[in-house]
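A single chain, nothing else alongside it, follows as structure tokens in the form predicted on its own.
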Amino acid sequence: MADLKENIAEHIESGRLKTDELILHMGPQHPSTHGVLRLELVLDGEIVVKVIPHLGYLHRCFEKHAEAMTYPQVIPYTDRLDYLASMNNNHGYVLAVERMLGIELPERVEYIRVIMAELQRIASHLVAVGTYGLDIGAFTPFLYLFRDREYILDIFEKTCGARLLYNYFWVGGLSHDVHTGFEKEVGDFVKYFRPTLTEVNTLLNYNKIFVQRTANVGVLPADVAISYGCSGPMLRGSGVDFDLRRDDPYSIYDRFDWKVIVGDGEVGTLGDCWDRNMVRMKEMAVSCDIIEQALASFPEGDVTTALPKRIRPPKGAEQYARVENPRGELGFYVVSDGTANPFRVKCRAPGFVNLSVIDEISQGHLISDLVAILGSIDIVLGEIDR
């Protein structure tokens, strides 16, 4: 044995001896992957050489089913596919339709779009915050977060009957007004969450262990976000101020007075999973600056006058619709043939551009460095795969 050793010492000393690459694969079914995701890491050691993402153990197919459905029958399938911004999801495709039809919308149907896209926002970015202390080994915030959101929950479960999938937004309006004491029921609850961003900024985004762990951690430069299309958070991370609801404004975004929020590298890199998870943030409070500003001037009125008694846009119409939601440029490229179904949805899923760079901002980090970035992402499998 002690010949061995010698033997084995003299090699590396001598430069001789050689390792191979491990491969390791991550998933699909690891706790810390956000979803049904494999990772193929071509690893040295502990250290990530390369990064594969394996995808489809989610996909439903949700594209050509589109083409079997009539334009209102694809809404509840937009619903499932970021199923933690279901509003938003909707929110793009009706915008799709509603442009080919040439609707104009009520006012009171666009408020309330608003308030329930920026009320969904919080939410997700809620369970993105939360679980990702969770991954980075912090629990209790994650109670606090959840504990949250589930007045945002109780509030879309009043209004449409639903918690997680709605099919509330409708082309042309919605299923139905919102129910008794709305308005004062968001107003308190946005009063009541502001103090809940600064205790979790004390107890998660400051913490010394959370700091040294995604501090420095997986930086994207803000070049290589715009080479990849990458949207959001992720985007503004990295520096770049950019934001539909500002630069493409749809709805009424353009009425309210609110700031688009960048990464600063205030504690490490800019870019990096820190600054990621800051910008969410940040996002949430400016949410609520929405919210309120928006339930100050929120109109009377009904919001199934436009609803179309038949949909069924001209032959060849084409439309694609963008909206902001909480993980990016959520993209609905649709096609008319003049009948009652759509020949073509296309779906631009933020997620899954996102998830392109990850390879990028993933070489020469730790494995459980890794985990952290993935979760800095924030992705969701349902939109990716489809």
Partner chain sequence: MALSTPSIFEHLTAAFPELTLAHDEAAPCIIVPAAGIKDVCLQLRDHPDTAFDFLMSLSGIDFADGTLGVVYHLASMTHKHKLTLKVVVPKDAPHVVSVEKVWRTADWHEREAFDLYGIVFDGHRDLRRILMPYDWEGHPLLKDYEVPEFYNGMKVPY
Given for the second form:
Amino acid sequence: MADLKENIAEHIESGRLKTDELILHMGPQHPSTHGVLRLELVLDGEIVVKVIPHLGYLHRCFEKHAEAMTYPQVIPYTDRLDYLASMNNNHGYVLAVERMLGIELPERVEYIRVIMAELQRIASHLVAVGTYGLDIGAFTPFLYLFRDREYILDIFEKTCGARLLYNYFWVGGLSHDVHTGFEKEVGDFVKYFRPTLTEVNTLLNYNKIFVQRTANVGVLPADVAISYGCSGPMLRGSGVDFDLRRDDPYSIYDRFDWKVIVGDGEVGTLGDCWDRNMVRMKEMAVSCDIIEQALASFPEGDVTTALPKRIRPPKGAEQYARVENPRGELGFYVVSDGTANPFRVKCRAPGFVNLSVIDEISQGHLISDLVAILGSIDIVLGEIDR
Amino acid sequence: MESLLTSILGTNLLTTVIYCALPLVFVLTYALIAVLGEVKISAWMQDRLGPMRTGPWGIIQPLADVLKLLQKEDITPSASDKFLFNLAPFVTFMGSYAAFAAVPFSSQYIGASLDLGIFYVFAVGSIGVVGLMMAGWSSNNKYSMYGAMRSVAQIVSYEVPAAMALMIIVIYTGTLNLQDIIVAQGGGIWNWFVFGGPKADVVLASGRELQASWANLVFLPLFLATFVMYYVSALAETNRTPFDIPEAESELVSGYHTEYSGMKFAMFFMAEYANMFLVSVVASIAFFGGWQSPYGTTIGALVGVPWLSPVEEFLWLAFKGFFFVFVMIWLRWTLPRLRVDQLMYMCWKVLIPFSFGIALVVGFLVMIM
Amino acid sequence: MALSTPSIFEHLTAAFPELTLAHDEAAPCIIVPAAGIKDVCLQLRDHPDTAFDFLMSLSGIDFADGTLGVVYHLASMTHKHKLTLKVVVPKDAPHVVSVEKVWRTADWHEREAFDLYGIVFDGHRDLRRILMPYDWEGHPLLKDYEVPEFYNGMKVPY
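Counterpart to the form predicted on its own, namely the form predicted in complex with the partner chain:
Below, the chain from earlier opens the complete complex, with every other chain and molecule after it.
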């Protein structure tokens, strides 16, 4: 206390009060860091001068664990990376292993995988848009979106018994076939779901206050986005027409007729928070299109025919498989040494890469904008910290 | 009413105590109802049920909440300024409660019939800001500090358009006395200020005569705009969505009361709800006839039961107050939150110029009419 | 125009004769010396025929034979082709030139490889641990890593 008084006296004597930057730790326990992320903010008043993210609070040594497991045993761990998009995570990993083994999948498996992945994408985007509304202060759309997510989770639960962590995609197939009535349920859901998007658009996305808060905030130019390796809605929100489902086709996405959603700066600058959020909104409609087409030509068959008896890729085989996760490019780099355990599994998590751009795009904004920017990146700490 | 109480109780002291405590009883009951309203209305808006376990339809949930808050450990952070930290919630609650003294609950009951009623309500209401600042500063928490700074800036700014809006009514009536303003709106719904004010001459409580005619309809658009302005400013003054920036959960955790728990938190909570009701009641007094019924008279007066009239009047005022509180809740669960600079823009560049403009026009019209 | 790995290799050897092509049908890759990786990457990124503007992934790897490796997976947005580069360094002196200034995304990826494998990226502006605590000892993804008994007085193996 005495020090403080001397300090103040000194500054007053020198003629002017000294001002300093304030360091504020946002997190690891904070409502809008979407998990246990700690952002060290250097602030000038309310203006953000620098953002230093500190990760690792949820580090669970996924890659080390994977080396001690057999190939199929790793799948449940991938569920837990991005726990909002477990199906897509399964997909990325099994794709890498299947390519190492050279497995050809039955038609029905591919169709079910696409439908599941797209349903999961809708579910994940529902959380993303809902929590984004929450970040901006709108509570109600969040619950409307969670209500609809519940229908998807119910379908998943009926199919594989789990609501969040499915372990459903197996190397060479699926853990089991879909339940009877699956097609009708999914079809009904898609029909029911489309009006929700309009509802949320009117309630949230075109709300004047929401537009004011998100348009022209956190503008991410296309070249910066590519240099930072951003992917998914982050990249497309900046106007880059790139989607792995179309540009590096995997599974059977090339059979369907759908279009890649790209941000267009409708209410502000191209690449702002509003664009990123809108890309997610529109992508849900696209996912509905894909699901409807997949249901229209849904084949019969056995899903277990291609399941290998023994999963042991040849020594030295390695594969980098990437899939379009709701958050962006999810890559699995798997290396084999000829044993039943993978020699190395590296997960390239989209959230990890997308988050690294936050310092670049939030400088000079207010704290409130930082929350908006962080929400628009749509991070899941499970995959960032792995 | 004071004389009635004295005749029952006999002593003056007891009378005064009861007389003063009546609004407190009302505010406490109202807070319970408002909390229940908040959870239930939000639940219905959001396709949920809300609390269902405590009592039928969860109606005693607020009591359970109070019980929980009472039992909670009262934590004072070790690095805080303990004196200010403990004082702040009381100052804040006192600020909003003291303002109820000048609120006429019916033609027979008013804590203190001040000639400076509106002025007093605003002056005392602003004391709450001091409490917020104390809370934010003494908590020794950066989030609290940000919340306090924001809320002081916001409340002080929005006091200007809110006061200006009421000044417009004062320019017309020529009195700051709240009871007078209500009396001026007697005689039916068309005489309320939101519909242009009285359409025939009225005698105010103070005995002054206010001359009026149907030409007053020219005031209708002006007073309507004034009301909207007042209500928006009131939302900002009570830190309600879309102006809940000081306690913006997603940014500042919960602003100035981040470090508070237990009953001290409850005091802030109560002050917030009391404030909501206060501004709603002032809105209904200044624009919606206060305790006047929409049909100009009371059932008590019609059937000749004199004690029924004040009760009816009180119910009308409470109903109007609750209605505006309901609108606040409604807005809260519908709208997102503004940003600090947008909030200030709205105040200084939109509301204040407009309110001055309207005041000018009203003043001019009052002069020539 | 999308190019295959051997043709990119042809293209590169003109400027960098010290490269080797690993002949693996399933996963072809180019092996680059640790000191030259940055120049190779710059060339790959800036030459209009290759235009590798997107670093998909940068992984460390412990080959368990006394060497560590860094694997770069590149992609091009314009040509839609992919390429894998590999750098092998001895475990006792794991120094690789940083490509953080070529692709900004390499910043965090290199920090991760440093954190988990102890590979030092020369020229990286802020090489700190990223996933593990800042005062953690050892690099956990090494094959011969042993979990420490205690961390700051807390028992680690449970």
